[in-house]
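Presented below, as structure tokens, is a lone chain in the form predicted on its own.
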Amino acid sequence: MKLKSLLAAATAAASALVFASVTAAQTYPTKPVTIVVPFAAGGPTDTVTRLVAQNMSKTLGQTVIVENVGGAGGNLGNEKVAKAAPDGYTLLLMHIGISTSATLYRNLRYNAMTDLEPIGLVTTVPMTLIAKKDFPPNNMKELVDYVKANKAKVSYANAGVGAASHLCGMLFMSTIQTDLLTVPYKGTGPAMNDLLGGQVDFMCDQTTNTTSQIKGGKVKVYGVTSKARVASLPDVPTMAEAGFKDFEVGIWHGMWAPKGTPKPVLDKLVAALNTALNDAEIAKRFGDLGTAPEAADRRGPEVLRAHLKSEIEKWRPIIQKAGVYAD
């Protein structure tokens, strides 16, 4: 008899959860949500999230709240979701790095594949090399012999390991067979700082973050890693125009929730993200921003998911090859 109580009182209990786990993704967002950015503000993930939170607020009904995470390479970030309450809540925007990460970071205390939930692809966002203002190369040529003949005391930022600017760092100083002074920030905005302040040489970034500072003229340019010319920097030839025929990096822009939260929470954000990437406001800033909105047939979480499989197994051996690891 005691038995059948106690089988009782947990079946009981666990039907009590189920109907408050439901009742609470029935009403969800009864707060507000927090979309955290592993990066500093003012770089150009930070940038895109911010557009996609604020329409976002306004499908959920409430307030999209963006918290900058930086440090290791976003990893900080990263983890912090990774590890929260799988209520959604509390949610990721990350870009490529996180599947670098995998093979980057010898001690991560998260998978990516495992621990987060997929919600969709933002946007692939083109990079531009760029250098100070009054850095001597005037050209992709100028730039390849100048940098060779000063290698030592060149400096290229980047956002720390494992980021955009060190990947597409990492593929130029291969492609031109020349290592250079590297300098980690915690974000592409306190590199973009000293760059636009002469305290570094040059760096690879987003057209999300370096757009503006080209059409200010407070950068040089060199070129983009895109396939073809960028529609809001016509003038700036690709890097394959520019000499670098197989030189592409595409930073994709990704959205998560921890691994566990309930499929009608991930559906509502799911529904929101999509209605935010179809609005014409969005793509207009997005264009601005030198991108686009990803198309509609590869925002789906299931695309995401085989998307970051795929990267991971993609970078790995590049990685490797490079030898570059952290801890």
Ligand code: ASP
Second form
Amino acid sequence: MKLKSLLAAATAAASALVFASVTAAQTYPTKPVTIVVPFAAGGPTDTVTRLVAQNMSKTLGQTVIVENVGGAGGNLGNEKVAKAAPDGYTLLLMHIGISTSATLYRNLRYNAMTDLEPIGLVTTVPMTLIAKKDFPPNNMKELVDYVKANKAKVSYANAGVGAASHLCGMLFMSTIQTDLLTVPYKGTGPAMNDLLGGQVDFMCDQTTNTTSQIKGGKVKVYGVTSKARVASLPDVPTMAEAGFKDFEVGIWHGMWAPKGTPKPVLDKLVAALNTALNDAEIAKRFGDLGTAPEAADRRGPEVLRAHLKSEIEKWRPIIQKAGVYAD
Ligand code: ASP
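Counterpart to the form predicted on its own, namely the form predicted in complex with the ligand:
Shown next: the complete complex, the earlier chain at its head.
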């Protein structure tokens, strides 16, 4: 083939490709959309995601599937989405751990800032310090005395390095200056099962996973990590009220798509997430679980992009100072 006709063929193929992807973006979605939750089913991130997914499915007119990819404190799921096709059919719902993992993990195989496209913040969830029902201490002071006196036998559950339960546990241990035995799970869903079964002693987990167990009297609770008490758990003291002044932790959650997802597809996802967060039923369900949809002025891709960047920068020196790393 002559050079001229070769060039013409290449140009035609390229414009056919562009045309196909523009059309695909305009008609999106034409098949089910998957949201990856990087933790086991039945846990707090799973619960939040399933509520949002149901509503987004109505707006998008397609099934929205939740896929649980637990392990490595959420990083296996994060990586899966970072490397997925950028077509809007594989999304990620992850929390604060994506910012701490950027420093905690030495060999991360994705970059949260450059491999993912932000869709928006979803919710910011308080945590609760809870224990198995027959754990002897009855309040925070007793808890601290007890774990210090029994540190060789007390076990603390978390969802792996970088999980919210891991961060909260580290904060607890550094506050009381005592190292405890940690038991990692693929999510706090299975960790909660073991706590209820008495195989582990205590953990710090989000209200989205602990509220019903606390209300049902199935676990002991020592404090909630929000500034003010949570309306759905009015009897639970804040950590400050329980004697821990600087123990305020909010687990922010965001939604992302792989980098390179076409703008028209992203726009549809941003709008669908927004519709879900405006939904009265979701606000009610979130409220019952001790949280709330992200405020309207904190929605959208640009807020999440800036938030992730500032969170990575905020946690980097703290983690470096603590010298805790994972591979
Ligand atoms: N969000 C995790 C989960 O859904 C738990 C955690 O981060 O501690 O299991």
